[in-house]
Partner chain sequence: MQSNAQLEYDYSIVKAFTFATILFGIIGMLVGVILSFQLAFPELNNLAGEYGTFGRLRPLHTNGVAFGFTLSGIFATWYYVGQRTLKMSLNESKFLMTVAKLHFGLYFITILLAVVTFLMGFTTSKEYAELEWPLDLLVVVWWVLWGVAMFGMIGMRRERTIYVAIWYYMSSFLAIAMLYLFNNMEVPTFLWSGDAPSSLMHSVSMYAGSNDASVQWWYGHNAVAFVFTAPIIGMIYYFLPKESGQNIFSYKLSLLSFWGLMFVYLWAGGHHLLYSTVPDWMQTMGSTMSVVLILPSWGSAINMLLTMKGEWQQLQTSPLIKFMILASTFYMLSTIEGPIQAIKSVNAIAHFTDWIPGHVHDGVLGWVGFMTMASLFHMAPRMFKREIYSKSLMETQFWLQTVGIVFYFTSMWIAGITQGMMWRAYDEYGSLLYSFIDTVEVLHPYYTIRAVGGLFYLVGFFIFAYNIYKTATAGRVLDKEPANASPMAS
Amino acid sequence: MFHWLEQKPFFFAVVLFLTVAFAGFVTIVPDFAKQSQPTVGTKPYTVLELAGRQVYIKDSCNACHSQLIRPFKSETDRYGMYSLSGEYAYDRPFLWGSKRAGPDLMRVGNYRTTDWHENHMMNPSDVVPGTVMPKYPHQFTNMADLATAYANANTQKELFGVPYDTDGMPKLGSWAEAEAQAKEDAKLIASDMKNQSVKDAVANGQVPEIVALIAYLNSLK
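Write the structure of the given chain, one chain only, in the form predicted on its own.
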């Protein structure tokens, strides 16, 4: 058989390719599957954080900011520990990005505060002189869509097995329970903010987009 293959270069190349491909599959796939499991400490987003993620996507933050730190010293020195695949286990869709008009935000929750984000989103040049980032004042008056965020979380739980309502994971429950929890979470964010209109809105049971967005950014660690 091998003598015949040696006389047939095309078939020899095919057999060689299939052999190497199978060996690679057996070696790589199990490890890849293991690495794709949720990293220890990784939790699904809360309803408020998902609402903020919706704002992040709606206002195209992902067009200028990546969420993927590569394993190079220049990256880790600036942004922190490189990204692990398991950290994205509950990200739907992924927001890895490929352009950095602004810095990577994968671990922005480790070094930026609620107060910083509030000032930055209202007028970026106040905190980052010379920035090309636009202002987002509408986030202070528009209300976050908690209902869609809840539907998103519930869909992920039912279709993808995201472990809401399990030990140590965010509680989802009914819409009424989820809405009440999101508003309580919003109060914690608003307590660290200065904008009085935002504070008043949260006190009246509303959740401005800026509050949800900050909750999401604070969760990126």
Given for the second form:
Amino acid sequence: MFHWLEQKPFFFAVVLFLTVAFAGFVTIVPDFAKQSQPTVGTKPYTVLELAGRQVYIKDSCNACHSQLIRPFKSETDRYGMYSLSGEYAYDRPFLWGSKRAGPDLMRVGNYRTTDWHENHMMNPSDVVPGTVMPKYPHQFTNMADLATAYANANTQKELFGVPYDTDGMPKLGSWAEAEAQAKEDAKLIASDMKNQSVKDAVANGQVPEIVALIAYLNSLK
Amino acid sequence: MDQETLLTIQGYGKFFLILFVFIVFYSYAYSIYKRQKTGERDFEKYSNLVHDDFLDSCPLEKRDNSIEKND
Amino acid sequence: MQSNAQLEYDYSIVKAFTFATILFGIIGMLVGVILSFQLAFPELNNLAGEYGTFGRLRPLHTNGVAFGFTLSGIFATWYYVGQRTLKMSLNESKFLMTVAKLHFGLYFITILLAVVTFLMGFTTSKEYAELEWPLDLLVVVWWVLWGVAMFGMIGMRRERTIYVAIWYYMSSFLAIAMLYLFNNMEVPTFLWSGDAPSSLMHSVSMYAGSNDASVQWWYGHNAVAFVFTAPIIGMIYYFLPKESGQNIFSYKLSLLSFWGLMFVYLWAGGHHLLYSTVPDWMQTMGSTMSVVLILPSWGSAINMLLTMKGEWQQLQTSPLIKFMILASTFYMLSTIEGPIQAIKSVNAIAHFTDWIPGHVHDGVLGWVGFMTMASLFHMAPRMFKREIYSKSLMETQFWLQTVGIVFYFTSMWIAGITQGMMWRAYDEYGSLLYSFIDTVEVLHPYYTIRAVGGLFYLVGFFIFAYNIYKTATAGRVLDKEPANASPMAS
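What would the structure be for the form predicted in complex with its partner chain, given that what you showed me was the form predicted on its own?
Every component of the complex follows; first up is the chain already shown.
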């Protein structure tokens, strides 16, 4: 039987594939249903926060920062309550990271403020001497992509049933409504910032990347 | 079917599948050993597939076209 | 040479992929060295505006070496080993030749586009699957083309039995096809943008949160298995016996460790998610299976080392054998180190630290890099029909790179364990002893040593590129193909 198999490339490939695929089906598939349930109080991201999340991904913040607090005292003392599966129910993609060149950011919104982030992103070593983090001045001049953030949110709503526009959840509405709302949210963030060109841009109805990013970071709690 | 039953099925399924693969794997190992021992098939000669790999050299085992048609 | 005087193996595709291996190797490794210096000297991040920061460059490095350098090496050796052990030539089929050419062309374009899009910030953020959806589709096309070429060549073979090296290439093709498709399930968001002028390049993952993480590390771990392990074992099962003139120590063992590896490897992905929010049993399973994985891995590694039985003096006379033996030694090292890190209590310290990149680089610099370069060295005299240009350059490269790797992994071991211990240190009053920045500042010397080690390896790679270039253009012409020991000018 084995001899026959070794000389028949087609059947050989089939058996090989089954051997390889076996583990994936057994381990991953059955747990899908249970895990995607959100924890009580977890809400989907607003359009501005999603735009900030896209900035986070664009500059690969996740290459150096995790968003996963493990259940050890040394981690909960440092970063807060350990992570629960349901807290990630609206994270597409997940951003757990795999390496902490910098600290965990899962609950950074609890202990850092808008002006702290503003100073830190402009020049990290002003705030944390000895840091190895790059400066991100380009986030103060590049504009956030609200339209894509809206498309992102709308896709999640339409396709994956993420409960936007339901009771107690963020409102999405049409693109025009969402854009106006995001710009209102941006003004709130900008009022805590001191960089004049960012303030001017927001007053003119634009949203620099840094504003969206800070909105996202503040939402991490 | 509730979650609990699903998990039980999954657990048993996994156990018996691994057991099955385990048995197949070791019978494969045994069959290789036995075939070598009885001289039914010499596995070590396949190293020559590397040493004698010129296009015009004679294949170690020719493909038999009559068998090939049943592929 | 009598009966088929006009028919020869066709190496044009092999040459093209060899070129790609060297080009993408230089790009990927150069970016890697830049990254390592950025961690030691952060001012280097802002030399090229937003395009030069660590975050933008990191996917370029990982994808550049994995899918640029290593895959090119795999494809180059596939078209070489495939033709030779199946005893068929690409010249015999116009169709397969066209497929192979298309395969190369599309692949090359994809990797170039990847460089551009990563610098622009188009990434899905999932490690080793960062390419955005249009490029993912391109990848699928040339992956299928590779499959067509592979099974086409196997179908035309003259040799009845398929040599074990080919098994490994087949497994790489099949497994990556499955893993890549499932992990990259994503929806382009412009399709549901309403009337918002959204970007065409953006997509959103079909899975959320913990599920996304499970799928990602099932993929991430096994991309390592089927890019960095299986096809490289395929390479060594051809090139080591061929170069040394020795038989494989035990062909039977090679078959058994093949099936063992195929079955066990896929279970181990859970060890990337220990203490996370994926189900507990998945974590335990990942941890246990990682330890079981030592058996088939060491089965292959020992088989390679014992192939040299009775012929160890070749290690002194041939730098090529040296490359391959050191590669299998590093394979042993990283396949024991990995399971150690997968033990839950060790992982509690090691996870998120520099020990992990240290472990990865044992494998890729020592095992994948050395084996790929050794294969290219072995193929060069056969495809260019010239002697290898310089043995002494090979020796220099070997020692430079070996020292580089030692610098790399020793500094990262120390850095990782130091940081892991500092994160969890408490003082006598029960408060955390170190703030996060303390644990960063302490790493500076190790980051510097690592960067220097990486630089050594890169310089070695430039020597390699030069040596291959000179072999192709200025090596002494050979009148006859060498059977084993590759000829090299001192």
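Residue numbers count along the first chain shown, from 1. The term rigid core refers to the most C-alpha atoms you can superpose between the two forms while keeping them within 1.5 Å. For clarity, every value in this text was computed on a predicted model and none was experimentally measured.
- Once both forms are fitted on their core, a CA shift of 2 Å or more is seen for residue 19 between the two forms.
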